[in-house]
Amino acid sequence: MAVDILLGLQWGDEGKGKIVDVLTKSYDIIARFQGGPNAGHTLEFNHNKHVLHTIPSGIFHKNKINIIGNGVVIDPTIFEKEIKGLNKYSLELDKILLISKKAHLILPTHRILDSASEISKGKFKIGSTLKGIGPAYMDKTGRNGIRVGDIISSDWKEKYASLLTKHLNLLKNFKNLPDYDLKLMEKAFFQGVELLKKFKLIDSEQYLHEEILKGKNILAEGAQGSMLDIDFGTYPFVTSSTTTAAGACTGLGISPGKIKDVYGIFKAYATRVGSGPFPTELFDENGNKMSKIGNEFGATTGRARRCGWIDLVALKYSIQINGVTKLMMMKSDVLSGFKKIKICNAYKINNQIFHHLPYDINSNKIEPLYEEIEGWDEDISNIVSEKKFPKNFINYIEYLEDKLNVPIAIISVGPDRKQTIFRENFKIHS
């Protein structure tokens, strides 16, 4: 069988965790392909709410294999906390969670370097989550990183000591450092490493190759969003990994020829956490209303998310670079009660109209050009069939499909698993 990819099309926080959880029953393997514990994939079911940072979102389904791929960076300290949080669910984690030996580790000093770097930027800081992810990826590309496979090698401690020395020397270059207790951080880190050793560490690219030959269905799970991609996002206000569909190939060792469907997830409006351009951001009552109803706070950082109208310029761009075949719209229920809904179809920059995403949108001179449609008053959070949708909500769906030229296959009307509507046009491996 083929491999399907599921990824975010905006600035992250689109609701990927929920949809992976919902779709897992149709797949044999869920494989996370990039990012680190800056991800916050929120799942709600049976009146329980759980946030995953590193572990794939299919973990709550028994007999389903979950893989942390080589493109992921793992903080052993956070990983241990995640595992402890899952223990109450009586899952056989040692059997259903596999970890790539090629995934890189986040050291305590990576987190210190991350904080020191952000402090040094002052008002120009990029809004890092301070999880050490950027410095870890820098060591990876600089060929200095430590991989999961290293922790079972005889020279593991020597490799750690060498990288620690490098980091401590780098920290001497910063005038202002965050408060930290390295020994305490190292104690938790090495404790997490010992836990990592108890899991099955695999050559993930070979494992996945063999499973594909056996006819297994695989869902590749992305983190963050396409507009945060290191190459194609709103640079430099981006993450440090490839968040687009290409990242699934490099982050798992899967051939592009094995990819079938690319599921693109987006909110019915738009949000962003931290610094960076956001052309449709709202600073009025509508923005406050979206934030309050949508409970727009980062699952990982707790920071308030900036809110705005949907941006089809950016969304079309994400669809294009990912080759999206099916769309999934999240948080549709949040827009209930808005009398008018605005949709950005173009940017005006220095009297020039752009229908595509220009090279640099880090300018405050961008004027979003909107089209306005009628909103709906009805509460849609308890609707279980698209046939029951209010007429104006159907109009919104059809408007987006017409402009984006990709079918919206799934619509979420609330945070719980059950509040997910599969439209008639959605089939897996048809």
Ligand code: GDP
Given for the second form:
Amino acid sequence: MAVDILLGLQWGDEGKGKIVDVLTKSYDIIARFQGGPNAGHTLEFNHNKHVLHTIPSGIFHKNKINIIGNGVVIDPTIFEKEIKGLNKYSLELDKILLISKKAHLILPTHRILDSASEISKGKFKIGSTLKGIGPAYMDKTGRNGIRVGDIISSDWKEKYASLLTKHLNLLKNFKNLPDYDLKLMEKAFFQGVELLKKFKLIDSEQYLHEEILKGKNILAEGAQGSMLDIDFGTYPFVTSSTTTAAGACTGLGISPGKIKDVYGIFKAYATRVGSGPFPTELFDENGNKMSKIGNEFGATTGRARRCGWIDLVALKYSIQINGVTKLMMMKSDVLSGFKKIKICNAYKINNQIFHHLPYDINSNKIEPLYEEIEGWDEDISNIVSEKKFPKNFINYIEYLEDKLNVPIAIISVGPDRKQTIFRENFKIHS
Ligand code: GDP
Ligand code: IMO
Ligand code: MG
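Counterpart to the form predicted on its own, namely the form predicted together with the ligand:
Shown next: the complete complex, the earlier chain at its head.
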């Protein structure tokens, strides 16, 4: 029996969906613990490319259970679209997808509030995905939220009406509002709610507890990344949930003592979508090359992702707060053909050197201090064994392991399931 966590260590989009899909065969249950449709998790297999938003990334494996945990926020409108998108795969979704009654709902007015809030911030906007995430979590912590379990209660319509009134009053405080057609949005919302009712709505913490007692293996799937965490990310340019390992405990009702491995995923370089500090961001040819070769466009919004060199100051911090036991390096193939690879080991701020993440990286002018290593020219996307890696790529891996002090267990060399190399040192449930 094991409960392992898989989470992103940077600013999201590290490739979590791909690796969860790859690892699912070694688990009985995949459980999403936070976030909502702001996430876009891409899976590629058998010439299919599929993006999931709320549904866990183990969904394509028959006989595996997928759970949307209590820490997730669900938009019924998007949920319905996701379910429709999965129809062609002939999955028995009503059997393999279970939903926590304690997960909160994203209402149409949460989305409108999200947009209104961003408009009001002007150039200081967060760069939100505008999926209503912030307002929905605000209602959760403000104790006003509506949960999945409410849709099957007798006073569901009253609960909805009461929160709607609250939201409409709130909207009056904004000078500028986005264009919206609430009636149309509500129609899609209630249609999605009807679909939600057809799924098994469960007390997922109880279910997971019983499955743990039976000796089942559970993989907790995170969304976003540690640098977007509500407490430890680059606040206020963050999302509104706990994206770090602790979020798996609160987002699923699993005790910390049950957690075994924490898999931390990172790209061989770095990206960020939306506003906020990004010390190693590139505005040159190297950045353009990463963006082009890495096809760095958001899976949820299609926005161009900002690109930069790997940042070990931020990565070490993420490893520390999550207690990462194994690392997984993604998109290594994108770095083929760079003459030199730069690695940020420290920040210089006002002539002071920082080896740890300073409190305020928003307003300070940060100069990243780099070390440079030789790049490699070889295409590594078809390599199936680490023994075939080019020498300079091995140097990069060893350099990172030495600095980060955690083994890199998996190396991804392309978007497809098959382009995944398990290092010799890595065994699941060992
Ligand atoms: P997630 O949000 O962490 O699941 O990541 P996204 O799906 O948003 O973004 C990762 C993108 O990189 C997707 O388009 C994946 O198909 C792609 N990807 C994942 N691993 C690799 C890799 O090793 N190499 C390349 N070239 N692409 C990858
Ligand atoms: P996955 O799970 C990358 C970013 C947004 C914005 C900030 C707040 O695919 O890695 P929100 O919509 O949560 O209010 O946006 O967080 N963001 C993500 N960036 N990947 C994600 O998810 C993200 N989810 C939110 O761009 O900067
Ligand atoms: Mg993504």
